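What follows is one chain in structure tokens, specifically the form predicted alone.
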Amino acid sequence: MNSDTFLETKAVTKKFGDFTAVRDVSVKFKRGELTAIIGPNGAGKSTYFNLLTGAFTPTSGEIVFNGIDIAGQPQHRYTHLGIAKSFQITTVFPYLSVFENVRLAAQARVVTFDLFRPRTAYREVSEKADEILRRVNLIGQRERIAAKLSHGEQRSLEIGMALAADPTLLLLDEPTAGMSPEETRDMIDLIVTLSADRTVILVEHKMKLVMSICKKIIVLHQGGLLAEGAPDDVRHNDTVKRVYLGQKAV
């Protein structure tokens, strides 16, 4: 793996019984690059995403992160390596405040916990939580119960919780799913901002969205790699037009 390659999947395959959901997918992700994984329904996007996050172990192949094969590693190992994820189904603590959600996520990074340690010793954790809330534009909602937030705000909160782990790689599954146009624009702005100082990989259905913000597009089809490259290359790929967009090649 060369110095530009941050994450790589090597001939990764995932089978569920006789069904092959992902087949021999080899892709290199560059450090600091904003990448989207797209494809028609049933293309294998979610399975591939779950392989990258460690939720699934590949049937065969390697997943190499910073030179280490992480396939099959326990979930907490991914976090310690600097990998964080946000799934399509929001997983915040609905009856805690916005601040408490992020503070708990940040506190989980504190290796030692002493019941007799004064609470003031965790001031740095609270300050970090507020810094993250400013980053995801939720500082004004600090004291609100998470369940009272809009869908878009809850997604931003979940991303804030992921940022508490100080990830160098952020994986986002359908970050704009179910959002209004205004919420979608806010989320796009947030993703672009976050990608300025970390590697971001997202799964997304909205073609125009990913074409406008991503440096690299990966197209999956029937579990295999159909195409990859810059947005313009993918946009003008005849096979992608035919399979993904339903257009005839010209």
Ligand SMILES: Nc1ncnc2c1ncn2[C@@H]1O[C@H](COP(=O)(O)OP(=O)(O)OP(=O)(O)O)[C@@H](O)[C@H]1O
Second form
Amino acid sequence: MNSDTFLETKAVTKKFGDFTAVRDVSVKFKRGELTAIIGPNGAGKSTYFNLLTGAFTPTSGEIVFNGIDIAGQPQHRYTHLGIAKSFQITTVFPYLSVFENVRLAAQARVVTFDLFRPRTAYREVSEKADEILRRVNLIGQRERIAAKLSHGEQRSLEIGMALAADPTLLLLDEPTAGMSPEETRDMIDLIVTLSADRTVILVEHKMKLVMSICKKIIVLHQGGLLAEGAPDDVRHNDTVKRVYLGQKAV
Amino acid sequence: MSMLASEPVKVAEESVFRRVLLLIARHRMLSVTVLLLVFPLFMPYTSLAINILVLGLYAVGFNLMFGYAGALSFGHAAFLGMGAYGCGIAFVKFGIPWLPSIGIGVLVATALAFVMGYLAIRTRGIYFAMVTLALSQLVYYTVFQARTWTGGDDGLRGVNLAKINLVGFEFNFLNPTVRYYVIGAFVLFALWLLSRILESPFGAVLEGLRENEARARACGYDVSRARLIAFTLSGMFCGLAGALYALHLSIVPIETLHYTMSGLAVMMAILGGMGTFFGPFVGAATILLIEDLVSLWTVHWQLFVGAIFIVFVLFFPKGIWGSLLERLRL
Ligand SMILES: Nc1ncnc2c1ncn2[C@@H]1O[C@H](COP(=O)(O)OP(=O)(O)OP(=O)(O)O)[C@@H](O)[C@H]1O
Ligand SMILES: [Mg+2]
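Same protein, different state: after the form predicted alone, show the form predicted in complex with the named molecule.
Let us now look at the entire complex, which starts with that chain.
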């Protein structure tokens, strides 16, 4: 294994009954390299993403993270290995405050089963939550109920919650889905900043968006790996043009 | 003119009311202590106050799983019942003193909750309700059959506790007022414990489970284990309620284990306000008071409870206490 290969999938396949959503995908992800997984609707991006985050167990194949095969480990272990994610559909704790959302996420790495000390006694957890809220520009909304935030703010909150786990690998499923152009720009800036300190892999539908910021693109189509490489290589790949980009002028 | 005159008074009244409720919600251990001390004064008779206390604690235990961890169990009568039988059998058949007998009741209920939880915890929603119901029915029939130990359908008789020694003093447990305050002390202790748990990091995890299980898992929490611990704790509180119930009634009726008792916990928690600290007590007080008052002139008191329950489910799904809190935006 190459030393800067951080994460690798070896022939992973995921079947739902008879239907193969992801087929034999082998990809190497390099440490620190901002990578995008793209592909048309139903290509298997979210399924592949869920395999990487442990939400699904592959039907066959290996997922090697830092040299260890982690496929089949319980999902909550992934966070402790340093892998965190945000969902395609915004998933926060709706009726907890913005602060408590992030505090609870930060707490996971520190303590779960302490039943007697007040949660406020874990000062380092609360401080970290505030630090993250500042980072994702939500400190002003600290006391608000998460459900009352705008869509874009909720997406930022979710990324904040992922960051609270101190991930070395951050996985984002369509982080800009449903965002206004302005919110999208802010989110892209945030992603670029975050990718300076950790490996970020994102699933994206909007092709143009990722071409400019990512170092590597992975194209999925009908569950299979169609192409991978630098944005320019992918852009000029004939098969990719035909099945994916053909619809829109590039 | 009269409107103008009455207006400021109303505002003042409301703000006093609001302030009182705010105070109660903010300082819950202090207010629960005060309420507990004066509660019998407002009740028609002390024994009813004790019933409310004990079944209120039962609803509180149930609410830990239902309102805080977000899972509806239909088998909590098993924990109330095993707490009661555990304490009663230790006391009657083994002649163990009352205080350790309570401990045994709690232990038996907690152990049962752990086993039932272990079997049920991987199921969700309606399946969780069904599995817990089925397991609690199993407990019901086992106890029903074990006549020599449990008295079968006659119930376990002779849980007669007359005198108790506490901190060097002798108390007459047959005196309702004494009994109220002794049982009240246990309930208070349980509520203090619960309050600590809710404030703890684990309490935060429970809220997370209720709010969004997928997110809690993604945060790195072992959801199954947290649910199992919540269920076990919930059974522990219900077991304590059961043990106190046995000493209070001086008999353990087989109905303690009946599935309608599980249903009662659901009703009390929903009517009072699920996921709130005081809600279950408010629910218990409401239902038991209605039973007491209405059953004076009709045997169909359950019709009243049912009607009120339906009104609340339809129009005030947060229950009595929950709706009050919401009005005050606490
Ligand atoms: N849990 C599931 N059970 C059965 N089929 C599924 C399941 N999840 C996804 N699929 C199917 O697998 C295929 C790939 O879905 P996936 O969500 O991975 O696509 P995607 O590339 O993320 O699409 P989108 O751009 O719409 O998010 C689809 O045909 C989908 O219907
Ligand atoms: Mg998707």
